[in-house]
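To begin, one chain is listed below as structure tokens, in the form predicted on its own.
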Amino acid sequence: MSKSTDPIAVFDSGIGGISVLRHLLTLLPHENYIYLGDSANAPYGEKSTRQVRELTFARVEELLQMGAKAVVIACNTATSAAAADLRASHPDTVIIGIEPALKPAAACRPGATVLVMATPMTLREEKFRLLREKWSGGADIIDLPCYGLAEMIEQGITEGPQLINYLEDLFRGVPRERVSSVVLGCTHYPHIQKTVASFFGPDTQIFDGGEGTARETGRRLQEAGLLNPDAGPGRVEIINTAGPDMADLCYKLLGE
């Protein structure tokens, strides 16, 4: 039986999912957390779903063998491959997943023009074609599948001419004036925030859904009466399969 004061899992398929670590710990800053990131079979959004499956459920075992009272999947491809069966393998387990922030991108204003930039796996899987059909009534979608950002902000890479000179090919093409938002659909992409926001005008709003993962994770554990009770911080542990160079970036992001 999980305990209170067990650590809440945190898990993406690299560096990405720090930027939902940060809203936890806004959130909830007084739980314990245990971070692991896949880098060293980054990038998932350019694999198969069978092997992002397979990947997923392989660390998310590792983080229950080491005592995790609750999930939070914090990378959208692994949500959308991986998440529906996770829950139906492990029903006593509080486990939550992502999703692109759609709803509130859509509803930002009448006939929004909204951006979505995810990877290529994450837009051609059925829960996103399913969430786009939800939200797609009253505002113009655009996908934007972005091959190899999620792996150049693996590097590192954040700022500067590189990143800069790769958005411009991106964008190229793209109605940036009619942009009304813009959709970080992975968990990479708010590390390059700043950047991305750039290119587009003061109107233009920036979304992802880190916040939305976070309050749910504690709805779910008020739910299952799994919120720590301890009134002072909690410890954050991170772990990156790429070796300790990786958590030592995990680390720096966590602190930006």
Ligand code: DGL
The other form holds:
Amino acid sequence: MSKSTDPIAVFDSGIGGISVLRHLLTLLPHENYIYLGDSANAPYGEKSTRQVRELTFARVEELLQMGAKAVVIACNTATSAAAADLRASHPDTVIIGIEPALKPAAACRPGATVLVMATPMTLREEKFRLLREKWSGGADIIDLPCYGLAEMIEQGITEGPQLINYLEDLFRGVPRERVSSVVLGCTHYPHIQKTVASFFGPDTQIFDGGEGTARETGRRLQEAGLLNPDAGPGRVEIINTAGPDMADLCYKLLGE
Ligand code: DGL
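Return the form predicted in complex with D-glutamic acid (DGL) of this protein as a structure block, the form predicted on its own having already been given.
Full complex below, order starting with the chain above.
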């Protein structure tokens, strides 16, 4: 049986989920957290769905063994590949996923043009197709698979000329002057939000699913009677399958 003082597990293929953990800490500061980044196996977004499903199941199992009361899959790619199956195989566990913030981005203005940046896997999975069907409304949605971008961010490249060159290539062919909103559909991308925004005008809004996921986590824990009643700030423990240097990079990003 889970206790309300048990930690919330936050899982990503690497350092991306730190952008979600930040929102969780703002919204639910009294909770304890274990963050697990699977950088040894990153990037997930260019693997097969089956591989990502297996990796996600293995990591989530480890987190439950560590005594987590709930699991936040802070990775769009792992959510599309494995969240539904995980919920089916762990019906008594609170499992929260993340998805590209298409709904608010499409609703930001009538006839919006929405650019969705995500991993190739997120964009080709059924989950994204359904999301598009449900929320695009009258918006023009442009899918932009970002090959190699999460990998670059995993190497700690979150600004500077290499990133700018990459984005220049990536956005070639995108009608930037028409884009009303950009969806950062991979949790690694908020780490480069400033540089992405610099390619668009001041009226272009940037969205990511981190805050919505944190809110959903609060709701689900409340429903399950699992919100931590402690008054003080919670603890954060960061583990990374690639070793302590990557865990240190995560602590650094969390502090920024
Ligand atoms: N951070 C992950 C996501 O939100 C994917 C990065 C990767 O390809 O490993 O989709």
